[in-house]
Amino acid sequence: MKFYVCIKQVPDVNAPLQIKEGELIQDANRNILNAYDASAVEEALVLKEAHGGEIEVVLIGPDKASETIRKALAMGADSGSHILTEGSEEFDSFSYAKILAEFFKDKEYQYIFCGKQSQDTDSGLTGSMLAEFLDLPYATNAVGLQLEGENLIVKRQGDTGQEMIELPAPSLVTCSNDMNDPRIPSLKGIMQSKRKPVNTIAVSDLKNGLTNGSIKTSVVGYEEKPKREPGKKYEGEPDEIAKEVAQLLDSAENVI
């Protein structure tokens, strides 16, 4: 059985950053495995235990996000495969999927499994569109994952509640990191991981069919959130309070 756990190497969250002229200035040395991927290589990891197979991370990403593959590598992935970028090369989650399609075109697995979002952008859509250009059958913001036989048993978090979804292989499921705890690599998984294989493919060489179009979204700049207008306090009879707040709000526009 053959997984696959799409990663990314993101910006550490509680790392200081400032925006300055529109920029976002950021540590560059605090980079991490992106939590809901590791969360997803983690539920990996324990289908592997339980019923044997392979498991390869696949990344997109500068040469320095390899330590990011070495990363999953200690955790107990089999191999990698590291899509490299040139350090000005920016994409979207459209175009993450194209090129991730691209990759998986003449592969043979299982199951993909990938973050449901990244710590980054927060977008949430790769894995989705990833799977229609792969015209696989998916699940979103899995919370538990269970094989029985060939198919997979989904517990995905809903908007009013979890529902369970049964999938064929092969399939594709984005996963929360509300799952599981990921583990933390061990000293001898650490050295393990020095000696597993990581193919390095030029991005370049998967851009079969992507064109300028092909990024559907970029950054225009970033700004400070507007600070909230403080509450107004009220003070009296509740009776009276009562009909000051109903008046306010019946002549509010677009309060309620």
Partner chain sequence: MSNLLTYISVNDGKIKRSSLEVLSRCNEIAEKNGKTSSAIVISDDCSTIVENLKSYGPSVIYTIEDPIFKNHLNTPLLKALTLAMSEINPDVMAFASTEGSKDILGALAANRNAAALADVSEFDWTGDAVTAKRPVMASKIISSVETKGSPVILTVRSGSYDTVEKSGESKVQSIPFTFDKNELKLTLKEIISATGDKVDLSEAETVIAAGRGVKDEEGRKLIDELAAVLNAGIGASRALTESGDYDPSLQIGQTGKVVSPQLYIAVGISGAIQHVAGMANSKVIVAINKDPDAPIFEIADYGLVGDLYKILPPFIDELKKIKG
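Bear in mind the structure is a predicted one, so any value in this text is a computation, not a measurement. Positions refer to the first chain, counted from 1. Compared with the form predicted together with the partner chain:
- Treating the change between these two forms as two rigid bodies, the C-alpha atoms of residue 99 and residue 190 are both best fitted by the same body's superposition.
Starting from the form predicted alone, produce the coordinates for the form predicted together with the partner chain.
All you get below is the one chain by itself.
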């Protein structure tokens, strides 16, 4: 059984940010494994531990992102493929999915797991785009996974409740961080990760997948979200402040 997990290195949203002339400036030392992808890796590890198999992580990113592959290997993945970019390309979800589809064209696998979205951009497009390019059945926003034979039983979070969906192999699932708590790599895991194989492929070798019109969206600028007007803090006797605010919600705000 072969699991592929697509992972991405993203800036930590908790790190300080700056916008200079419409460009987003972030501390490259505060890059992390996307939390949703970490859950996808964790889920593959749990399934592997119960049913056997092999886990390969795939990452598209610049040289520096190799640390994120090591992180997934330290968690327990068996090997990695690094699709190396220059770092200056402005790929969008569509072109990332095209590149991944080209990568998977000649691969054999039962399952591809992705994070349900990237923590930085929150688009959540690449997974289902990849499924469509590869003509795979898929489920998004998974919060639970089980194997029954080769079929995946996916619990996905829908709008008003959860849906249990059965997917035949091969299939693709995008994972929510509500699925599990990704393990912290052990010291032994970190040591072992250094000896695990990582195959590097230049993105230009997969550009067959990209046609002229494959980059369909672009970011033209960033701005800080307008701050809310500062409010008022009420401290003191619970009875009094509760009463005062309740009355203001009626008289001043008219929202009750």
